[in-house]
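To begin, one chain is listed below as C-alpha cells, in the form predicted on its own.
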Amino acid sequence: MTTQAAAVLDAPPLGTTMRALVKGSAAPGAQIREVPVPQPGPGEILVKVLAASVCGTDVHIERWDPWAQENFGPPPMIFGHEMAGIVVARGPGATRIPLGELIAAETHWVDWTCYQCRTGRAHICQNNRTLGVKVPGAFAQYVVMPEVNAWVSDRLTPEIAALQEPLGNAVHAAFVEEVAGQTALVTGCGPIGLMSIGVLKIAGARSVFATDINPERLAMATQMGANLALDARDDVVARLKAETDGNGVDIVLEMSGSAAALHQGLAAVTNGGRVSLMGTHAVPATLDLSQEVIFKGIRIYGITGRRLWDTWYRTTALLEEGLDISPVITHRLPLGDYAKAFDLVASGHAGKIVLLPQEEA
C-alpha cells in the first residue's frame, strides 16, 4: 500500500452523506447537492474520488444539449466520468483490488454476452452504459462501480490516472495501425488531440503536424511535441505537402469534429494513408467518397472509446516510457466551481480541467 493511499482510508462509514454534482432535472444546469454514499453490491467497490477530470460530454450535459437530451439519464442523476480514486470497501465478490489502491475507472459498463463483446470488441458493446451518462458518475465524494472495470494505477498521481480515459482514446486513435517512422497529422487540439501528439511522438511518428484556429491550443500543441502547429484557416494543405516532398502524410487524426478540418485531413493525406476519426460532428458531413476516398486508396477508421483491455495496457506502457501529459492539464478547481469549468471549456480557453472533489469551493 502507497503513503497517499494510507492516508486516506479514513473513508466515512457507508450510509453517511456526500457531496455530488447532480443533473437535478430535464433543463440546463446543476447542483451540488448532499446525497447518501453509494455503498457496493455484489462484484463491485466503492471508491473515493480523488481527481475526476471535465470532458465535453458533460457540458453538453450541463448545458442539456439535443445530445444530451437524447443520451443521457434520465435525471436526476450524478454526472462525470473520468475519474480516479482509492478503494475503500468492497462489496461481495470484489476481492481482486486490495483495500488503498489507487485506480482509474474504464467507463464501458458492458454486457460481456453481446456478439461485440464476445469477438474481442466489448469497447462498442451493444448494450454499454457509460458511467455519469447512463449510470451514476464520479463528480461526487465518492462513487460506486463494477471492481472488473477498475484499472490499477498506484505509480501515478490522481489527476494522471484520471486522465488515463481520454489518453485511451488518443491512444487508441493512433495506434490502429502502425505510427514508428510515419508522418502524421493532428487535427484539432482539444485535449485528445493534444495528448494525441505525445502519444505520436514518443511512439516514433517520423514528424507530427497539428492545427486548430486557436493560439493558444497551438501554442499547447507545440508544447506537447508538435513540429509544426499551423492555423487551420491558413493554406495547410499546401504547407504539409511542401514538408513531406510533396507527398502528403501518412496518417490523419481527425480530432475536431469540423467538416473543414475532416475535408483538409484527406486532402493532405497521402495516397494509400490512413485517416482516424474520433470528432464528433454536430452537423453531419457530406464527402466527396470517390475522390477524397476511394481514387487514394485511404483507409478510414471511427474511433470511439478504448479497446478493452489492451489500449489500457498500451496507455500505461506509454507513461512507463515517459510520456508526459501534464502540459494539457490547465486548471484544478474543487467540485464546487463546476460551472467556472464548464465555461472554461465550452470557451476554448483551457485545456483539461481536474475537478477535485474532497476539496472545498
Second form
Number of protein chains: 4
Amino acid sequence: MTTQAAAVLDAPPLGTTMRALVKGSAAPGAQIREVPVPQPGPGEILVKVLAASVCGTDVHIERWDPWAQENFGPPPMIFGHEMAGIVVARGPGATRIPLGELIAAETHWVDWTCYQCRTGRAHICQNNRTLGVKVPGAFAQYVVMPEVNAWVSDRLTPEIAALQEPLGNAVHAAFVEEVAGQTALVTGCGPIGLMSIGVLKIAGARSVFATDINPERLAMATQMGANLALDARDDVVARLKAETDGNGVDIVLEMSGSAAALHQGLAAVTNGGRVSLMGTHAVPATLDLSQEVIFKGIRIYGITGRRLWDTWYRTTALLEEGLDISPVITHRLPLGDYAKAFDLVASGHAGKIVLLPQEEA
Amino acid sequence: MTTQAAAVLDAPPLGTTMRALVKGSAAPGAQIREVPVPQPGPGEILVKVLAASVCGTDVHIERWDPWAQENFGPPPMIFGHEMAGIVVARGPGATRIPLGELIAAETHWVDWTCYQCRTGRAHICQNNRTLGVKVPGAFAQYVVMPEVNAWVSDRLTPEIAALQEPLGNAVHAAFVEEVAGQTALVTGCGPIGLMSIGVLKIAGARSVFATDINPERLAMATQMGANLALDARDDVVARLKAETDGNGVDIVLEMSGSAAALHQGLAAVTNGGRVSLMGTHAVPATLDLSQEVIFKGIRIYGITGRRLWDTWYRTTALLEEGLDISPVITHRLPLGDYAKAFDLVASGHAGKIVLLPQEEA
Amino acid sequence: MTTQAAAVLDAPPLGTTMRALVKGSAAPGAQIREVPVPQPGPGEILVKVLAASVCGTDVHIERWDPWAQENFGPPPMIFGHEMAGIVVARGPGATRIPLGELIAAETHWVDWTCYQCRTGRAHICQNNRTLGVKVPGAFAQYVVMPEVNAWVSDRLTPEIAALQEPLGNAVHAAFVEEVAGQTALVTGCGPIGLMSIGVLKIAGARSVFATDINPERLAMATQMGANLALDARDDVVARLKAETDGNGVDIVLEMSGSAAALHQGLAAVTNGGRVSLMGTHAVPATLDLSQEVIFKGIRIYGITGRRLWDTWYRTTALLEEGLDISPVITHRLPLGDYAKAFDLVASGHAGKIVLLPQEEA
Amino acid sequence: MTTQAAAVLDAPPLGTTMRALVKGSAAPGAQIREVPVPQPGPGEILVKVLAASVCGTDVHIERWDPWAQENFGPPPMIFGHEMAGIVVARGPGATRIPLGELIAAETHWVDWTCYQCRTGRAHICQNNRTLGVKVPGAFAQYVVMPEVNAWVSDRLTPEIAALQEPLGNAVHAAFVEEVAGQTALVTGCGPIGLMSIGVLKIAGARSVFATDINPERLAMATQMGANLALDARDDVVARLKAETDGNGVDIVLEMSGSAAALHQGLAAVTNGGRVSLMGTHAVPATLDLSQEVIFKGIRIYGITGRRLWDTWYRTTALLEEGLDISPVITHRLPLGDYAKAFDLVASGHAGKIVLLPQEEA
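Could you present the same protein in the form predicted in complex with another copy of the chain, rather than the form predicted on its own shown above?
Up next: the whole complex, starting with the chain shown before.
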C-alpha cells in the first residue's frame, strides 16, 4: 500500500505529456507517440497505468484486419484495454474511489439506460463502446475512464488485476450454469482457455479436458490443472466418451473460434449438456443443427464481456481464494516493445503478455 | 365417460386382426393391411386407438426420404405416433391406469437407466426408441405400449388428447424460460408453430409475432392469436424492431427448420434474448456465430420431445385452462384416407390432420 | 398527450407554494399545509403529481404506530409514495426524460454502489431510503425525485401508472418462478393480493384460489378472476387438496401478514412448491419448520420492493396486454379528504384509494 | 474387485439366519437378534451389508422419542439406513446391477407415480417410506431393497459409500444454488454440517465459516477446511460482517435444528442471500418474518433427502475428485457395540460412527 499511496504524488501537472501507443492511420502498424495526458471530466478518473496486457483484439487493430477496419476508432487513437493502475486524479462527481487505489477496468463503456442495461444485462448494452476500440485506450502511461468502470483491486498485483478482464470472460463462460462435480471440455488453450481451466478446477469440476493443436499450449493446459490435454487432431470425441462412462462431457467452453473445435465440442457434449461460445469466429460456421443441437437437447450460450458486476465479484473472489493464473503470463515487456509483443501473440508462442507503460523500453 | 367405459367391452378376443397402416418395404409408399392385434406384455397396455394425427415425420416415412431410410423400422412395420385411445387390456404388472381410461402416448420409449434418464432428462435418453419409428406405431386400430408411457387424458376429447404430443413440443420450446410480459416471434406456422402461438398467448406474452411464407398459415396464425402475422419475405426484422421500441423480441421459437427463418430470428432477438430451436433442419445451416450469437449474448436451446412429465402436466393444464388448439385441426379422415392426408400435409394446404382408425374409409 | 404536453406550462415559478399532506410531529395525525414547491437538484426532476394512492404504510405513518416511530422522517415531512405525474422541470444532468412525460415513481432511493446494487439486487439496497418514509413524499402537488427513479408510463392513465408500484410488488412476488399452468393460492385480498390474482390469471395460472375473512374482499377477488374465493376460517386446506387432485397448490402468495394465513398456505402448498412472503408481519410467527418447510422441501421467498427494472418492464407489459386492475380502485378523492381515505383503508371497507393532489377538496 | 467378486459366493442359502439390530417393542431400547435372511422379491436385490453408519434418527428410534413413536415401524423391526454392501442375490426382473457390485442405498422408497415423483422431485414423494423407519432396515448382515434404490459405488470403500447418504444431504443443501466464489456459513457441526464444509470448499466457496457450541466439533470443522470456526455463543454476526466487507454471507446452511442458530444465520446472511434449512427442529421456532426474511429479500430452501439422482451423481463425483470426508468418521464398531455407538452420538463426543455388521463384537 505504501507504493500505491505514494503514487498519488505522481498525478501529472496540467499540460504534461505521456508515452502512448497510437494507431496513427487506417493502415497496418502502430506508433509510440508523446501525447497530452488526458483530463478526467465529470464522473471520470485519471489512472496511471501500471500494467496493460495484450489481447488478440489488439493484434487485429495493429494488423488492421477487416474487423478492425470496421470497428476501430477512427484513427489516430490510442488502443489497448486490459489494464490496471492507480487512481491519480478525479473529475467532478467522481468520489467513490479514493486516490491511490489500484483499480482494473471494466472495458465496456455502457449507456446504463438501454433495455439491456436496465435489466441486468449491461454487458450486452445496445450502445456499448469498448475501451481502446471506440474510445482512447490504455496502452499509455495514463488513461481516463468513467469512475463507474473502475474495479477496486487493492489485494492484487497490477498484472493480475489487469488480467481480471479476460479472466472475467472465462468466469462468465464457465458459470452460466453450475460447475461442481461436472465434467468439462475446454476447446482452445489461448490465454482465456487456459484461465478457464483454472476456473473450472477451483470450482470443483470433476474432470477438465482441454484441446488445442499447439503443443506449447497443451503443456500450459496441463500446468493450469487440466486432467487431460489432447491434440485436437486426434480422436478427441472417442477419448472423452471413454473418460466419461460413455456419456460425454457436461460442459463445453469453446475458446478457439474454430469451427472444427466447435464440432468436436458438440459431438463430445452429453445430451442435455451446455456449451459456452466465447472464441470469436472470423468466418461463418456450418452446423448440422438437427444432429448437433436439436436432437441432443443442448443449450448454447453466446458469451461476451463480463456481467456487471456479478462476474467481477466472482473473479476477484476466485483469485483471493487461490486461483493462480500467473502461469498464463509468459512475457512482461516495456510498452516500447509492443511490436515484439504483437508478433509473439500472432505466432502462438506466447501465453499472456503484459506491457508495462511506466518502464522504458 | 359412458362411451369410454363402454369401450372396455371392445377388448378384442385373442387372435383377432385389425386394420393398420404399414410401411411394407424399404421404398416409397404404405399400405393398409389386416394384421394381428398385438398383445400387451409385462408392464404394457393395449390401447384402442380413437385418434391418430399426422406428423411431418410420418410423411418422411411414407415418402422414404434419407432420414426415414436411416431411422425407420426396419419395414415391414406399422407407423404413426401422435395418438389417443382407450385402455382395453393390461399386461402383467400394468396396474396404474384403469381399463376404459382415455390416454395419450408419450412417444419416446426411454430406457429409464441412462445418465439422462436418471437426471431429469429422459426426453433425450441415450437409447430412446420412438413409437412408429423404431417400434410398431399407432396408425392402427390397436397399439401396445408401456403403461409408463400412457398419459391419462380423461378430461379431453380423443383428438385433442392425441395432439398433446406435438403441443407438448410447443410447450417445451416455449417454457425453457419464462414467457409472461415478454415479446415473442414464432418462425414457421406449421401445426407446432401455430400451437405455440396459442401457448404464448395464454401464458401472458406481451406480443406474439409470427412468420411464414404460406398465406393460409399466416391466416391461421392470426386465428390462433398472433398480434401480427408477417410474410417472411418482407423486412421482418425492421418491422419487429419498430414494434418493440427498437429492442427486438425477447423470445424466438424457431419452428420451420429453415436457415433463412433462423437468421431472421437471430437478427430479431434482443441482446441477451433466447431462441428455441425446434424445427428440424434437413440441411446444415451456416451461421455467423460471432455476430448472430456471441456478441448478442443470447441463449439457444435445442428442443426435442417433451420433459417427462413436467411438460405433460403443463400441457394438460393449459388445455384445461382454455387453450384452444382446435383451429389447428383442418381435417379429420378415416385411416384409409391416409394417402390424401399425406398429400395434404406435403402440399402445405393443411394444418393438423387427424386420422380415425375406428372409422371405415 | 395533449393534456400532458400542456402540463409543461404548469411548471411553477420559483418561490411558488403548494398544498401537501405533512406529518407535522411525532404523534398521531397529519395536516394539509402550504409549503414551498421543492427544486430539483443535480440529476433530479420536479414532478406535478396527478395521482397518489394510499398504501397501508401511509396509515401506519398517520396513526404513528411503533413501526412509523422507528422508521419515519423525522417529522415534519410530507409522506405518500405511490404516485404518478408529469415531469415539469429538470435539474442539471437530468436529460433522459422529456418534459411533459407521465412518469411513475420507483419509490426506493437506492445507493447504486453497495454489493446488492452492483449485483442486480438494488431493491434490497443496504442503504435504501424510501419516498415518503425517509425522504419527502408525494402526497403533494409537486415532488422532487432522482430522474433515475422515474418510470415513463406514457401509455397509462395517471391512476393506473401510480398503482404500478404496489402492482409491481405483486408481479415480483408472482414471478420469482414460473406461473403458467400452475395452481396458486393468494392469502389475503387487500389491494396487492387482489392485483396478484389478476397477474396470475393473465400469466396462465391453471387455477387461482384466494382467501380472506372479509366478504367484500372475497367478492373483489372473484371480480379479479379468482377461480375460488374462500373464507379463511373454513377448512381451506381440505378444499384446496380436493381441487388439486390431492396434491395441493404449486404456488402460495402470502399477502396478509397473518401467521394463520401463512400456516394455511404452508399446509396447502404441494411438496416442493414455492411460497412468496410479501405481507408484512407485525408480530413474530411461530413455525414448525420441520413439518411445514423442511420435510416438504419447499422454497420460501422474502419479497420486498420491485426488481430494478425487470419488474417494471413486466408490470407495464402486463398492463399493456390487458391486465385490468381498475376493479381494485374503489375510491378517488381530493388530497384534502385524506382523513376519510385513511379511515376507509383502516376499516377494510376499501380497495385502493387514489388521492388527487391537483383537485380541491 | 477381487474381494467383491468373491463376495458373490457369500449369498446365503435359503433358510439361513443373520444377526440384526431390532427395535423389539414400542419402548426404549433395541436388541441384537438372530432373524431369517430376507429374500428379494420382484425388482429387488439382496445386499450383504459391509458398513452401516449411525444417524441421529437411529438414536431417536432407539430412545423411542415422540418422533419415533409417531413414525417408526411398527415394532418389531430392524432399523438403520445409511449403508453400503455387496449385491449377493437378485429377485425376478432385477437385472441392472451385477452380482458382486458394491452399492449404497438411496434410503427413500418412493412410489414413482405421484405428482412429485413424476416432476423430478421424487425426494419429496407423497408416499415415501424410509429404509429402517417404515421398512426393515440395514443394521443387519443382509438387507433387501428395490434395485432402483441401489447406487453403484464400486470406486469407493464401503464406509465412504455408506456415508454418501448423509453426504448427499449436505450436497443437496449446498447446491440449491451456485457456490463458487461465495461466502458461506454452516451452523451446526454435526456430521452433515462437517461434511458440508468439505463440500463448500471443494466447490470453490470463497470463505466457509462454521459455528457450534461444542469445541470438539469446532476443531473438526477446522480440520474439514473451515476458514473460521466460531463458538455460537460469541458475537458471530459482528464477526462475519467484519469478515465480509460488511455485507454478510451469501450462503447459510442451517444444520443444527436450533432456533438460535437459525436467527444467527438469518442475521448474518446478506440481503438477497439464501438459506438452506436441513437440521430438524424438534420444537417450533419463532421468527420475525418481516425483519429476518421479507425485508432482506432472502430465499429459504427446505432440504430433505437427496435429488434422484442428480445429487448422487454429484456426490460421487466430488468424492472421486478428492473430497475427503474421512475425518468425520471417528469410530468404527462391530454391530454388537450398538449401545456404545448410540451413547456416543447422543453425548456429542463423536463424529460419524460406522457399524460393521459382518464383524463379531
